[in-house]
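Below, in structure tokens: the form predicted alone, a single chain.
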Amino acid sequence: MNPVLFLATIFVLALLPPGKLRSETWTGPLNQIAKVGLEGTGNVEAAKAWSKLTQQGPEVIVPILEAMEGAGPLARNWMRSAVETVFDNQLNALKDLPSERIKSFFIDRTNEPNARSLAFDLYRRIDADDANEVIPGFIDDPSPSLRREAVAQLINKGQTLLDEDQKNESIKVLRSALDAAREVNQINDIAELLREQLEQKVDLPRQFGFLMYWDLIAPFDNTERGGFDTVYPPEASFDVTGSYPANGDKNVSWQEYSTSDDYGMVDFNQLFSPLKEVVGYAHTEFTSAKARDAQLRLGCKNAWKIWLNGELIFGRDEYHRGIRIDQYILPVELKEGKNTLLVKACQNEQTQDWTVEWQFQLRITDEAGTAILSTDRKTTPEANASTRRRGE
């Protein structure tokens, strides 16, 4: 090589950023990953990186987290097992781990919220100590895997207490997981301590907000699935009095209805019996203390769609995916005083046994779950006044 050529490379090359050069190893076959598409497309030439990217240090593993935000499941299941390969291969030859650098990720809200619960889980087998004493502020973390960490410590404190007889501070503890809590056993696991062994009353529909009166109105026709594009006069307009031809001749009117459920649940099935091939229509008031940002969340296995104010949120014409809170978590926004809701519920004609479910849960939130009531919030119902049709 041409002496002034080399000594003119070796000046650029001085002038790279810190690990550039080695970067050109890793960023290739981490590219490579994140086009892993739906079906698997791309599977073949992952493996072939996956296998590349395994082979670096320990450099890789920050970046590897930060590559799934905005990457798609698959490729995050590549992207999550090489940085658990890279992590582990490390561990065993005991050599040094970026651990602070794997700390402050997680401890970063803005990360992507998997990536960062996979760095806390390998930070805890760095420094388990540590790690612990992290925990209570992931309280009130966006990441649903790390606030059900918070939430699970303050359990245990919770029984731990009461096992002493501390039952005043185990209750206060309690309470502070409710509020935290998002997930349904760790919610029943609390409820029942606090309801079995501290006999306290929890009110679950008003803790976390699901809307518990509601007037109904079915059944509409969804002959061969048509009913989730036809816009039935519910649609058009509420008239608590009206009475619309529905199915053949007959004439469907709006039914009171309310839940006692602990989730909220809505069911049609209890008012109308079990259907087929229908819709149906729920529709209820909030009002609001202010005009603000607040979340719908809905959980609903049905073919569904859901409009605020009378303006179409959002809806999702698929049948018996499951149903769980919180499934769809749909921004919106309240005005001062009376806000309607209208949710428009179908059923198809599977007739499996788990495809009887015609109903939904439904909650009004701020961006981090926190429940927002009604001003004029009711009382919530009691078992056995649940499910009442007008007038009874």
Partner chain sequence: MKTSQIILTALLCSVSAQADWLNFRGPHASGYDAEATGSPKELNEDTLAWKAPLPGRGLGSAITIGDKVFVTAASGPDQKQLHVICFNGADGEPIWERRFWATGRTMAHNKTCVAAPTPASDGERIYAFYSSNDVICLDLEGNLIWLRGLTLDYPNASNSLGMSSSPLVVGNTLVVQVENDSESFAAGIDKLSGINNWKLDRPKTANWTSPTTLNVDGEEIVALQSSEGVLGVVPDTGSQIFNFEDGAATIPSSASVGDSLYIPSSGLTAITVKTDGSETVKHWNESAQRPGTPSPLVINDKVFIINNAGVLNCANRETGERLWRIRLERSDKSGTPVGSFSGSPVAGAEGLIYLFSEAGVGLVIDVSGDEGEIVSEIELGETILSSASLDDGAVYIRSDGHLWKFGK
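Show the other one: the form predicted in complex with the partner chain, since we just had the form predicted alone.
A lone chain is what you will see next.
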């Protein structure tokens, strides 16, 4: 570097306020880490940046947390590891930690949810008693993991009241917990207490936001699993009056179907009897109050594809390895008004008892798992009317 330029740089740096000077020591590494991409790109540079970050003091903790906003999942992991490493180094050296800044960070709901959850975990290690005091305020928090903490406290409180035979108070607390809960295990635990011990009705499908009313059509051929990639007429265009040649020599047409299952299970076998090596389609509509980001949350143990408004979102050709709520989480954009959903579910040739199922469950939520309900959502079907054919 030119000596004059060097001296000028030193002079300018000396005039900067200390905070500004320090910020430059982490800005560059954080920008570098944010560049990590797929298939290992940016790893080598990120490792150098990580090393620079973790050699710094506790002042770097909150800036790294802030940098998680907008970062991809890999970059967030690099940053998380850097934050925890600096934090652990400080803790082991019995040095001061910026506890108030960390607390302010997780209290601020506009910050990135994962970063806030991490900040809360760090704060709990500094001041567990104060962290517990803060938890009830998370009851409507946009961060699922922080909200879980508050819901867990309410579940415990509801259980305690129940144990003390204060049933009305217990119901009130558990209803609050149910309204707040977003995680499947907590919703199930609350529903079980309300239903089985307090004789309360709980509309779980509405709570979760499962789609209960569909039109189904089947069976199309899936011999040797070839149906997964075969484009059958329902994929080309939806026509509720359409009739198409299917397996064998007869035509098939769409049939109305609704499910009363607590977990919104759409079961093709209910309409078409247990079949093997077949493909079925399910179609429904969803009315959104506004254009918005959302998540399709699917559970399916058959091979499947899903389309939103005619656009293929994702597909997977795995059979009978298990099903659970929110097994696949697919980010989508809903448009204002009517949205169409088409699900293709393929049944294979296996004959074991555990391969009979030909079904799926689908709900629409926001990023935190809060159910988004169609503006014209119908009443949840009663349990004894789980299957309806067109005209019944």
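Numbering follows the first chain given and starts at 1. Since the structure is predicted, the reported quantities are computational estimates derived from the model, not experimental observations.
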Query - Domain assignment check, rigid parts between the two forms, Asp203 and Glu382 - result: yes
